[in-house]
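Heads up, the chain below is alone and in the form predicted on its own; it's given as structure tokens.
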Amino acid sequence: MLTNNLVESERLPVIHDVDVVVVGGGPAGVGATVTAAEMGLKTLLIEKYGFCGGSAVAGMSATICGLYLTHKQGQPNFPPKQIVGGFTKRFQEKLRENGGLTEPQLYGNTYLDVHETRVWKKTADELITQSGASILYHSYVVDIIKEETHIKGIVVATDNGMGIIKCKNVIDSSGNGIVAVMAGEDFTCGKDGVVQNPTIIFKLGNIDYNKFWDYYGKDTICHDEFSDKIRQAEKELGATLPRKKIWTFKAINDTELIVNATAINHDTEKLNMIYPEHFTYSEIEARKQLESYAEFFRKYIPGCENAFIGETSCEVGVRQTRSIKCKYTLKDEDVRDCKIFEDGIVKSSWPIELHRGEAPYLYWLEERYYEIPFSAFQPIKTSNLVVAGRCLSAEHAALASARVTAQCFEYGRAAAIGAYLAQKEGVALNEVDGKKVKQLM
């Protein structure tokens, strides 16, 4: 990784001078960018792809998880009860207006919404440009300019060369906490270095809709008979089908399925997508697995006899890499005990959902929710930086609940409110009173 090099950086041209620079255009980054711009801050978003969405789009998770209250096990016909509003609800409603969102789909003891990734991109573009913020697509953060505890600028690389973005405050919504790490912040990775496995998600086309869903049922989590068929296929086909409990979602187009089935692991390495060698291995292995799962659907599952692989995610979906150490670390017991915080910025009833092995572990909160505090986004060493998104400070199991899309939108919104308060009150961003952020949420 590149380190600070102020002498070299000062030779580069200044290409932007802004109040807030947001690094990474996933749900947290979009929420941060729109909110900051609408609060009157000159805002620039830096995104490495040519579109926004992060793992929701590039990883094609295609779901907005975390919107709804979780109900008790075995409770029949419970309706979806939304508990997250704010920017999340605004984006949700805009997606629906643009024709890119399904009705809520049953997921175990709760619900989720499924989106069309193309429409997600369009919706993000519309909201950001209408807010007055600027975007730099196809741009990579390669360094920072830091003096003592303060980031003075971000160094970006593009196909046109490198340049400096001067800024008053930085929101690191990169997912991997890249700015925070460049600034010298400490971090952890999972539990003893073991993080949740990545997944490549894909669409199956040419589905007999009624035949498939009559067999599969209403729950997007597959039933036990389906899992038994995976085990049968693994033996009979000699295929690599490591995950036996999979998720299948209804797409906007009713002849398509969105399949979340693959599980990328390694016999000897603790895979972590911050390492390019691990990322490369995972991409290659994932493409092999999706072919095997598609064959399984065609040969064993009613309604999929003539199915073909349609769209696939442009990269494996990454659930976990770094957690940046902040003033407060969300603890596993905070989630299980449904803790409420004075500076809690958003509710979550999403289960602890740990993806390792052949069946993800699910711990349901059942008609309860917890809050995520703003102090879990305030790094310790850097005065004008906050993180937003899945790189928040959280223990392993806590992150497995707190990392999902609905909450990430609100993390970004809170980060932007923090930047607004920092500039308005003349205080350091990492010293902003989270209770004031909560009041403005």
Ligand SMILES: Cc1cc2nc3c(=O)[nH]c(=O)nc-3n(C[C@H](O)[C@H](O)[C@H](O)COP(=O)(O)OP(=O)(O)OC[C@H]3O[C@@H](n4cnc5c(N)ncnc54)[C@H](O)[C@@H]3O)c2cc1C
Second form
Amino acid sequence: MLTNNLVESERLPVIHDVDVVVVGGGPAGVGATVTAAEMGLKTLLIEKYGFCGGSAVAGMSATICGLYLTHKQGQPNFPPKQIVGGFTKRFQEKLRENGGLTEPQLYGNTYLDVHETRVWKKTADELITQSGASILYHSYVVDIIKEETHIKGIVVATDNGMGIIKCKNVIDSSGNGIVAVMAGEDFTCGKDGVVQNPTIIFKLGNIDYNKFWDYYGKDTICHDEFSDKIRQAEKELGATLPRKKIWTFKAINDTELIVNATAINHDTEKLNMIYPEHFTYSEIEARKQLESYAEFFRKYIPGCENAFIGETSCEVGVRQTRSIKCKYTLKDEDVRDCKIFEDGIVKSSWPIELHRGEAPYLYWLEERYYEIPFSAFQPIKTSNLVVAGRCLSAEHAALASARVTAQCFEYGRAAAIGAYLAQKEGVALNEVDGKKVKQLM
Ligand SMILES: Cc1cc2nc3c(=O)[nH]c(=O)nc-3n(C[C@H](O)[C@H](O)[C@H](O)COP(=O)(O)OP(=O)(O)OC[C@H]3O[C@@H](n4cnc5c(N)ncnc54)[C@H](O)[C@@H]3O)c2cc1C
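Switching conditions: you have the form predicted on its own, so give me the form predicted in complex with the ligand.
Whole complex next, starting from this chain.
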């Protein structure tokens, strides 16, 4: 379905001419844009929504995962120990300064920080505009202009028509690897085409907070008795409640709950949100399913008797689509064995968190971490392109750990450092020495 319509596209007007185009303003795109501009590159971010954040904001993921070291099972009262710095720490501190981040909340054997989407958007706007980068919101990348192995320009569609952005290098932080696919790069989708299920996240208001948290406990992952209540409600209400192990977070205002519970599956189709038919089906199912979970909370959970549904994510959240085949593919064993790389650009201690079926599969690294190498972002065929974010080259279980927000910020930063080195040294971006990127991280 995707085309590289060179002849038609070249007739369009050139609307920008920059060093680096960043496609997609999720965590990876924001990290890339700010870093590239601050390193002196003329940088333009293109985002299809009117705000940054991607799955973290449009998908209302609610938290920054991947910040802290994971601890040993059953170790009580361990303190949060942060292992990711760089742009992630800067964004985290700015979010907190802007009043949009909670203190760390317990998640199994680790912690996460809960954010407020409105403040996330504002924080991204501030950092990007202060960096000197430009943004085009409400602009959709629909095509590229490619000459042999080189992308000469990006074609965007806006309400004012279509136009070309000429560029030296491209960072594809679209989540779906859209530019890489247009450029002819190969990709995989999950395990034999089966990807993690999407989820719509929602807030519940009018909660008796003390009563609820006394029952739910400190851990944001629900306890077994809570899961049993979901099973009971499923039988008694005849409701669609496919996921039995859910996450509930304290919102920044200390009055609402943020609920990560829904799971959109399909009996026969391998649901994949790159197909508009599947995305549409999932949006409609998700909106129905969240009402069933809200009813469950009201009828079965102490403190939620008068709860109402507040904000919902503006799209069903997409965890996984394409992984672009790059020079190195992060293996499932690399994560389980905690592999360290010569070109490792960021650490991760986040568990393998695979969303599929009744309960997400969790594999904890317990006081260990692995690294993600820069070569997992360098595509094979296109000379002036890197991918950044959840479309990195990774096997299925590896991606289920490596895809979270703290690491995505740093993937973006590494991609921008790569673009800086490519321009400074006159080398192809997909040939930049990852060890040099590591040194500058
Ligand atoms: C339901 C759900 C819950 C999650 N929970 C957590 C959590 O609690 N903590 C955590 O850390 N992570 C969580 N994640 C994961 C995390 O949010 C994502 O993995 C992360 O946001 C990925 O970042 P990214 O920058 O790679 O891509 P994305 O966040 O997907 O951003 C891609 C951006 O590109 C834009 N874009 C795409 N195509 C185009 C185009 N053609 N033209 C212009 N713009 C385009 C999109 O609009 C989007 O803004 C969750 C994800 C989901 C779906």
